[in-house]
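In the form predicted on its own, a lone chain appears below as structure tokens.
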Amino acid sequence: MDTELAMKTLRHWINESENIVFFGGAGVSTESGIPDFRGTDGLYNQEYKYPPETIVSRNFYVNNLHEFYSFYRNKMLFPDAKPNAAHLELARLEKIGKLKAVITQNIDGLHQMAGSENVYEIHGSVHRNYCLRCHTCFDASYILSFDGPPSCSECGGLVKPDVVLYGESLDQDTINASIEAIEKCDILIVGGTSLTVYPANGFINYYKGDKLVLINKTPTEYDDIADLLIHDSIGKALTYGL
């Protein structure tokens, strides 16, 4: 099926639906103008001291305070970036009741920024810091507002962003959440993730209707067992015909 036809396709089934679910990664926010870690510009193909997935690992975290929020600091906050078409779409299509949740690897809150209200975010939040010690919350312009590791401003503890660095565990409600909404909804469509990363991965194996819609812009291992498939600006295919 070629690309216009699979947009049109896509634009019928959920204009037919009620119970549509999104699961997006890192391709949802890159037209926000925030690079993945893993595309041709992502963090990934960068040279760092250390490699990015070791900077923001549980362990690194704990041995490496300066240069973990360096990092963090400079790579992973965006406090310019804007929803684009895609999450806007969403949003949209969650006022008028179509769309029951929207689940997320994404740790930008550009979902909630377009007015999403039901987003499952299984990496957590850059928007939401607490401190170890008396656990009160910052917000991430906070986080910026120093130059080294953040301390509270209540007790003096480290301030540490709600995200799940490598190493530390997904949190339990959010993910059985997530599987919840996957098993019940008629669409499922995955946009913008290479579905590499366990277990978020595995998500799709819960989808037990005949509508599984894929959205990358490059192939990925699961393309076989799409019901339709577009490789293509997530953006363009959510908008399409609108």
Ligand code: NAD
Contents of the next structure:
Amino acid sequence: MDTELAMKTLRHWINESENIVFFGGAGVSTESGIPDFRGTDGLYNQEYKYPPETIVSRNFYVNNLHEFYSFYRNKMLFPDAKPNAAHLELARLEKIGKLKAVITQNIDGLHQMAGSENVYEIHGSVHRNYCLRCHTCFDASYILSFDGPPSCSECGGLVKPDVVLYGESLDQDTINASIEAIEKCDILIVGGTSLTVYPANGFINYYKGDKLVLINKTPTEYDDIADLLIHDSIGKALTYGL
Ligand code: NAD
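Okay, that is the form predicted on its own; can I get the form predicted together with this ligand now?
Full complex below, order starting with the chain above.
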């Protein structure tokens, strides 16, 4: 099926359904100016001493605090980023009762900024940062106000982003709610994710319906099982025909 026809079919399916779930990744936010990891302009294709997944790991965090926070501030915090067409359309679909949940691997908070309410952030959020000692919560601008590792204004403890690092476990309640939403939906739209990060990539296996839509600029290992496959921009695909 050509891309144009696939996008037309997607719009038709969306129009007919009242139980859609969206599962996305970093590709959803590239059109907001936030680089992904594995896309053409992603962090893997930029000059850096270590691969991003090495830096954003528990082990690296514990052993290289200064370098972690420097990377985190420079490459993962985008205080001026705004929701793009994809975020806005997903929020609109939720408002009119069609979309039941957004499950995201992203940590940028752009779905909520667009107006989505039922968002499962399986990898956490840069907008929540906790003191490891007294648990006081800080926003992202607090982290940006430091040069080195941020310390708590209340007790001096180290402030850590509420982001799931590689090697840390995901929140079980968030996983359960995400799986339940996927099991119950009619249409599962998966977009802007390379589907390489475990265990998030396994979520797709819980879908029981016959309308699995994959939207990604580049091929993924799951392309063969998609009922509708779109290799194009997520913003374009989700707003086609509006
Ligand atoms: P990934 O970088 O592995 O894959 C992103 C995919 O999106 C690529 O295959 C790319 O071809 C595709 N893509 C890029 N722009 C697109 C667009 N406009 N339309 C359609 N497809 C597009 O990302 P991932 O699978 O989410 O895994 C990376 C991990 O890194 C995740 O755990 C995520 O939490 C984290 N991460 C998050 C952000 C963010 O919060 N915005 C940014 C970078 C990385």
